[in-house]
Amino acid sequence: METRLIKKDLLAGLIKGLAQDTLVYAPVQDEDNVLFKVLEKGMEPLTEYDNTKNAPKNFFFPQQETLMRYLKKERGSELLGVPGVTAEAVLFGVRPCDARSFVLLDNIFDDPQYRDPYYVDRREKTTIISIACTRPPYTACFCTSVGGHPLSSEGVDVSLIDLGDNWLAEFVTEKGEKLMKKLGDLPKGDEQWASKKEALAEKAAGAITTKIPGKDIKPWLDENFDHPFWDTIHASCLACGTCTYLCPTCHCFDITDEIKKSDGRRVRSWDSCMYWLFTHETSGHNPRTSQKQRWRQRFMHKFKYFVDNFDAIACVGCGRCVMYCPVNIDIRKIAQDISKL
């Protein structure tokens, strides 16, 4: 693994560099919130900042996306076409616990049997630069309790770590040192900068004083479906869908046919298990017909499904579901209650 120091007034300009010539998606300033946007001239990528509001995953996975379209004839249709592949691009700024949902989302989308072709191609065309939270910070974060860390590399082909003066560079992977001759002749980091990494790490862990059980639920979680206390969680619960469209790990989504006279298009577009429509069957027939059924599925695919289908859990701690939450429903105080039982 290459390292290299790179002067902290000098970031915003190399990346604003790369996005001369290539596809450059980077958090921003807009109005009161920090988004991931497409980085256009003008536009200032932000290299110090909290977290931003969505998660980079709509990058890879759109919040909608256009999957063929066709001409609709007297008998039959006419496949017109599918979406080209996509550009090689830089996703800039991203946090570990962001870079971590890459890696729980290509179990789903990149798996050998059913292969998402749209999610994959993005995927390998994408070069992802980190920026680490040596200063973790929200006091909402739990990364560390769902298999993440603050300064983690998980996911990404560049971390980068704020040492004061200088951003030291980690090039991780093989996009990642690709992505270094583009910037330039660096200096190279040497063993005192990973010396002080080390440090900065143990501090940031140090600094996430929310904990809660993690995979030490999964063995309630296995024997208690019908338990009384999935009752006592979604009272308040407005079915809004803010958790899972704010969620870096959330995949779940919807595809509909739209025909204007003749010419059609197949859509996938995003969908959230707390929507009523979310089950509802064409027989008519929905399984899960209240908010407590819907709220147990959405904690149990998190904490109990995908750690039975990937041993990992579906959550990296971000705490965007706990932050933005308008009844302020609370995915650890969740956990930490089951822990009780």
Contents of the next structure:
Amino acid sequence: METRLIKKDLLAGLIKGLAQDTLVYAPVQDEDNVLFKVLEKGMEPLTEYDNTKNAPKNFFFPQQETLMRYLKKERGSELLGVPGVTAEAVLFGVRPCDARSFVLLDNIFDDPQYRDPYYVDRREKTTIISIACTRPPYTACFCTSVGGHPLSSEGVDVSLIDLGDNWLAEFVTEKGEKLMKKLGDLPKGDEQWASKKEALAEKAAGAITTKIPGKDIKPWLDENFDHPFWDTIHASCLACGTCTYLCPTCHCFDITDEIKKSDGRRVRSWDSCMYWLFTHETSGHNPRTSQKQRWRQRFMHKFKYFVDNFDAIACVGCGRCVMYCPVNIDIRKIAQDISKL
Amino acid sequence: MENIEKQLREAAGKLLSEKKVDALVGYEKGTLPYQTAPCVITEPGEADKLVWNSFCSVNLAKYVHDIIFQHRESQKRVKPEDRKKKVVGIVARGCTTRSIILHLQEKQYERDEVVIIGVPCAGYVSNKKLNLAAKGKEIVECSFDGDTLAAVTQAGSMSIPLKEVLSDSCLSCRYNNPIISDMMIGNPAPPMNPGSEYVNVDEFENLSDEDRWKYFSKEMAKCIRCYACRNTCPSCYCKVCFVEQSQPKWVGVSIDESDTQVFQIMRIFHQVGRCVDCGSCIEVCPMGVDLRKFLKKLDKDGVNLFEHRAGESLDSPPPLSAHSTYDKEEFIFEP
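Switch over from the form predicted on its own to the form predicted in complex with the partner chain, please.
Below is the whole assembly, all chains and molecules, this chain first.
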């Protein structure tokens, strides 16, 4: 693996340079929030930030996406084609937890049988640059409990690690090495890096003090769909979509036809299992009538069904749902409470 | 504050043990140092987990409405003669009681279905302002020390005057003591500064049409359509919101600029004379959309045109639900 050193104050400029001719999606300050946004020409990305409020999954799986356009005619409709292929892009400043979300989402959208062309196209053309968490940003972080690591390069093409005066760039994949050539001449990284990384990784992982039971609670979940415990978590839930819309791994969507006069669009938009409409059937019947059932679904999907299907927990431990739930329903506590049952 | 908490727990425990209420809505300690969580308790033993402090933010009246309506739904399977009322207790500050008054005026439930434990309120901490004061850093420890907030972030510790981080709704609150209650706890809270209520609105009104629209568009562009604002709002209790109706479909589901704006404009317009300025919609918004400016503008119009403030008294119905021959009409004929 190739490694290079990038001077601390040069990084933002390098990425700004990339944005001259490439689509770059990066963390920027947007009033009170740090958000992933398209880096407009001349803008510099943040390199020192905790984590973004919106998850970078938005780039591959946007909140709304036109799948095709059509012309509504007096009888039937005429297909106007599907949106063109996307351009090469760089996704800069992804935290390792969020980068793992791409690996998890690939299970869904890049399934050999049901390949989602929109997601896969962007995924293939995008080079992902992560900024490792040498100092995990939040006490709500719990990546190490769900299969992640603050210095992990899983799902990453280029991993940047803070060494004080310099960023150490690890070019993990071929895509990453291709990008390295675009960055110009950079000094090589330390030969002894591998051994030093170990100590850094251990320190970073040690700083994550929140522990939740991950796969350990799976046997309980397998057996206890009807357990009274499920009555105890939803009472204060507002049934809003904050947790699911900020979550890097939530991926449920709805497909609707949006028609203005005769211009039709088939649109895929995010949906949330927290909404009653999510399971509302055309007949008027709703198999999930209460927030209890919706909460159980959300938790089970992450900690049981996804594990059944793909042998991984559909949670990367970023802490967004913990910090931004308006009524402080804490998924860490739910997992911990279940482990005590 | 501890004294209020003690009395609150006693009162709540008593209501539950004497079966005066079937459930009680209050706040409990949260898992984050700067948050409390709304909770619904049904056993007297649970009363000890109730808390009352400046982190108690969201208006709990919505829960009362939801609990009663869920109960009525379940009663549909019970023979009419065997149907029972469900009585819900609530820990209520001034704005919460305004919402209850609005519910009662709009015939959502009867007065005997809710038992109000009134608490005086010195305002709650706005998460958005707290985040700004902490310069975006996560607060890992936080405690009250009189009129200041002692906070520890990863960048170090700081002392924040409480006034700087109280919600805007609280700073200009006119009703920080409960308007109606079945029992009161603590001494009445000192007044806030209602004189400054419309300062932001006045400034906004003086902007040009273009600038006002620009500001509105900018704020609405932040919205992710999570509906936290609508779902926490005690005045937003439609069984099916127009956003979710599909026959006819009023608004698209996407975050296209126009869809988001239509959702927000229509929600805001449904609040004429009904918004109690509890600030919950602003407090729960994960993206920090400034909804208050627009809601306050309607509130100001309600005061100027109809001399009405939402939920200020049981005898003063929302202006759009009542008719008077003296109602102003200039805004219709000479807009």
